[in-house]
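A single chain comes next, written as structure tokens; it is the form predicted on its own.
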Amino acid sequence: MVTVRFAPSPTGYLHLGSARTALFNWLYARHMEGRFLLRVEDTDQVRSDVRFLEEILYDLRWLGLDWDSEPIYQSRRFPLYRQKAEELLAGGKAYREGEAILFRVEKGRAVEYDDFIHGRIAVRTDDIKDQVLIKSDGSPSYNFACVIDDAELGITHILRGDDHISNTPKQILFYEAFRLVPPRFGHMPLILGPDGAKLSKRHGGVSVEEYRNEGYLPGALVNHLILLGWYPGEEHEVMTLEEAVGMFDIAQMGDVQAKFDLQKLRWLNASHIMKRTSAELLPLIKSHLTAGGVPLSGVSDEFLLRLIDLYKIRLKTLRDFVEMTDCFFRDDFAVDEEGKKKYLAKPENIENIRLLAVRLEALASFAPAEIEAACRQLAEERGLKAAGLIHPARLAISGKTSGAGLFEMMELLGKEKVLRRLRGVAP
């Protein structure tokens, strides 16, 4: 049975590169009906922090990933690592250096393996120095602990980033020393920024948490990370995690470095938002409104659902909703200063807004069709194109130069509020 693992280190938040590693291991396990395990690499007693681990596990679940057994913790396995190191010591394959135990690397040979992404890789042992098994403080080295754990867990495939290529021949030597068959290895090119440099803060957020807080849906972030290493074809570019499981083929993973594209992520996020119903988006939108300081006391879910229906097609992130809809929750909404100069500085526009308020007040029904008819009739009487009235009116009631349909906005704001705002600009 295919058995893979993800091994986070709880010394920081879940990086996008690590999330991609977890994702591809999970995809492979689920596609092959295998097992996906978690191992917590918390041997660094100084930097490891339980709050980082809790955040990492939360982010993995948020992305839609689950695991098939309780995580194992390396910090609880120090006696096992020492026992295994002493076995090599007793067999003459290792030696002591003070309190440390080192593995003796045999020179003059090659360590070779077939990487299922890069193909055949060979490394001369002359280029590998003797390897630390147990450090002088009693903790295991990274490479040694990995091998002991992976062998015990029955890991069949190890899929990880290119930054681990140098570790693989060292780990294979340990497998050989214990007369174990190594797992298959595959190394993914690292994620780069749009400029070709290593992904960093200057390219935007680098942790899953940052994108979650910015209002990206987990399905969209997963979708983008999948495309950074595997491409199922243009017709499947927008995909769910479940669809990816069915289509995934590890043999099709690319060996070229992938660039994280924030604009592509925004496009994908908009696509995933449109696939969600307004009811599904409601609790997420409410969370972002609350985080943005929007007062929701007295605001009904029915009102919010109508508002989501109105703006869903315009959203790139859920956080966009907060800024786009501020005029529906407060009267002291932000006003676009350039728009104000363009549309409200002309006396004729102020007069048109005043006349529009008169027409709207006379309406028996404040439905979009009736509002639109009144607006267009007034524009025709004034010798204007409809836009000549719509743009100033939009700015007056929302402070913005663009947004959802004006007449639908007016209906949702309500007649009293619309009239008050129009007359606030044109008494």
Second form
Amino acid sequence: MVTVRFAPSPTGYLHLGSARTALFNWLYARHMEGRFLLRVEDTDQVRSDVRFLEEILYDLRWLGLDWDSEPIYQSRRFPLYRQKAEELLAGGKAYREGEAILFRVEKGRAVEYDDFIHGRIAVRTDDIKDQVLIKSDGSPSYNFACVIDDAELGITHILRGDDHISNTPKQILFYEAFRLVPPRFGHMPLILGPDGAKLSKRHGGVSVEEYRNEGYLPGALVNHLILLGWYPGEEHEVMTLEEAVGMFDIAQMGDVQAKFDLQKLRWLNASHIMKRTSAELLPLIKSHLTAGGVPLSGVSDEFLLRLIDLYKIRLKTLRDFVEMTDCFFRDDFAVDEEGKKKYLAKPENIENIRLLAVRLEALASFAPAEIEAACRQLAEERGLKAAGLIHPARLAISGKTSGAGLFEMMELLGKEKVLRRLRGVAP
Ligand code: GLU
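For comparison with the form predicted on its own, please write out the form predicted together with glutamic acid (GLU).
To see the whole picture, the full complex is given below, headed by that same chain.
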């Protein structure tokens, strides 16, 4: 059975590169109906912190990944690593150097393997120095603990970043020393920014948490991470995790340019937002409103759902909603100064708005169709195109030059607020 693992070191937040590693191992396991295990590489007792581990696990769940057994912790397995190192000592394959135990690398041969992303890789052992198994402080080296655990867990495939490519031949030597068949390895190219430089904060953020806080849906982030390791073709570019599980083909992981592109992510996010119902978005939108300082007491879910219906199509991130809809939650909403100059400086515009307030006040029903009819009629009487009235009116009631349809906005704001705001600019 295909058995893979994700082996985070809990020394920091979940980086996009690690999230992609976890994702592809998970995808492969789920596609093959295999197992996906978690191993916590917490051998560095100084830098490891349970707080980081909790955040990593939270982020994995948020992305939609699950694992098939309780995580194992390397920090609890030091006696096993020592015992295994002593086996190699006894067999003459390792030696002591002070408190440390080192593996003797036999020179004059090659270590070869077929990487399922890079193809055949061969490294001369002359270029590999003797390897630390157990450090003088008693902790195991990464390479040694990794092999002992991967072997014990029955790991069949290892997908990880190119930063580990130089570790793999060393690990293969350990498998050989224990007369074990190594797993298959695949190394994914490191994630770069669109400019070809190593992914960094200036490309939009490096941790999963940053994207969650910005208002990206997990499905959209996962979608972009998938495209940084596997390209299923243009017609399948937008996909859910479940769809990816069905279509995934490890053999197609060959030549993908792992370039992270914030614009692409925004576009994907908009697509994933559109696929969600407003009810599904409601709790997420609420938490962004709350984080944005919008008080929600007294605001009904029904009202929020209608607002989401109206703005969903315009969102690139969930956080956009907070800014776009501020006029629905406060009277001191942000005003676009350029728009104000453009639409509210001319006396005739002010006069039009004053007249619009009179017309709207007379309406018996404040539904979009009636509001629209009143606007169009007034525009016609004043010899204006509807837009000549709509833009100044939108600015007056929302402070913005764009947004949802004016008539729907007015309905949701309610007659009283609309009249008050129109009269605020055209007394
Ligand atoms: N703890 C290692 C890392 O986070 C795991 C590498 C591996 O998958 O073997 O990079």
